[in-house]
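Listed next as structure tokens is one chain, alone, in the form predicted on its own.
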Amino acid sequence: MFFHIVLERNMQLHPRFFGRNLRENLVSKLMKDVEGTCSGRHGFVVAITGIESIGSGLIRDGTGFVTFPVKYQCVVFRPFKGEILEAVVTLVNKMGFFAEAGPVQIFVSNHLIPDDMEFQAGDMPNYTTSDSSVKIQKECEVRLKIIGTRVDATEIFCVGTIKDDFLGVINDPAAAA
């Protein structure tokens, strides 16, 4: 699910980037720091959408670095128990497969995955349906939802099903092609 909340974080800016443009060169490391990278309490930062706030700046003794406090308003992206989302399949083998949402890699076990769907190996390995109607191979698009989180500091990880009502293939590119 995705959030719009209020973070702070102090920066330190070399004094090379004094001058008319200490905000931008601010807000442009803000971005380059922030950006893409995953706090297990808040989930995966989208994007930067404001700055709430630049505080005074203090000087570090010894390499003339100052630290700014930086408050500013991101868009994260936490997955939850029990949410429904959409995945492409990264990876096919006989325990079950990979999917990717977004940042979030999400494991789909053989346990999981309907019983009428049986491992194909091959140079293409897929589970296909017994009419051969449905098939989840790779770069194909699922509907799962998510019956575990694991949250690290870095990291979070997710276990999914297709076992359920609604859920399961929803577009694939092999059958369209």
Second form
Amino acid sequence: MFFHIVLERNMQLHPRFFGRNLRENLVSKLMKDVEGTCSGRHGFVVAITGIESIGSGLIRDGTGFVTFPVKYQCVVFRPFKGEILEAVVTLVNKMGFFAEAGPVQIFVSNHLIPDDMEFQAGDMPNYTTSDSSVKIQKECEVRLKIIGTRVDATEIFCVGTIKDDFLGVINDPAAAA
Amino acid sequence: MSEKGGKGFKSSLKSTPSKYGSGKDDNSTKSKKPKKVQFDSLGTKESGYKIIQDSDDQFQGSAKGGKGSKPKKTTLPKEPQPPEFKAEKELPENAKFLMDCEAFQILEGIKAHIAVLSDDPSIKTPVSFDGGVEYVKYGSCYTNPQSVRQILEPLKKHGVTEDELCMIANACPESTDEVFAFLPSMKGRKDKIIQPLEEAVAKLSKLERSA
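Any chance you could show the form predicted together with its partner chain after that form predicted on its own?
Entire complex below, previous chain first.
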């Protein structure tokens, strides 16, 4: 789920960036440093939407660098347990399948795929129902529920299920073609 | 727990002759108020309180000697239950939930902004940004977030939380059964909420984008 949050960061800036464009330089460095990062607490910082405040700089002893406390607003994406996400299948194997929902990767184990779906090996490995009416394969869209998250310093990895009501394949481009 | 209490006692006894070292003084000051500090902290943290309650219950059970009944009770919750959606509790401070359609609107605005700003070739749009935009582009079924909020906002009167509200908007439900399947926490309030929810779902289906 996306949310809007105010975060704070101490930005160190080299004196060569001082001058009339100091603010712009600080903001562009913030964007470079922060956007795309991931923390377990907040999730993926998708984009900075605004600067709340820039505090007065503090010269670091022994170096010319100055530290500015910057408060900024950003859009963050973080998966929550119990959340429903629509994800695109990226890899299918006999253990289950991997899918991506935005920047998040989700693994759905074969234990969490409905029992009537069986793994079919081949050029395009997939999970198919006995009547072949439903097929999970690479690039198809599935609606799944997050049941667990593992937080890394730079990554959030999720485990999901499609073994519940109103979950499963929502769009299969291969079938549509 | 009993060990902690014991430690507290020992240190409070030590505190009377301790005027030799500052370190010990610190310990003694801490140990002089251990009861207050410990109880306050446990009282404020709900999760900590719960654990103590649970453990107390277990102790009570064992004290009563109910050997037959208690183990059965402990085995019951072990049944696999789907995790309940409690995003609001996990949400950090200063944060506000966004529906996918709201996020799409914001990110689209920024995308145009970034294209103008990125004279600096070292600034590249991060993978998570592109991923996020892709996700909301195809995931969000509504184009007008204001009207979605207008439709769903009245549900707050019936105890629907902000995170549940966003979840409903993101799931693009076609029926109330779908909502209850995705948010099992709402099943308890089903009688009260079913009518306003039905109205909201009907209005949302009219809003739905023809993809």
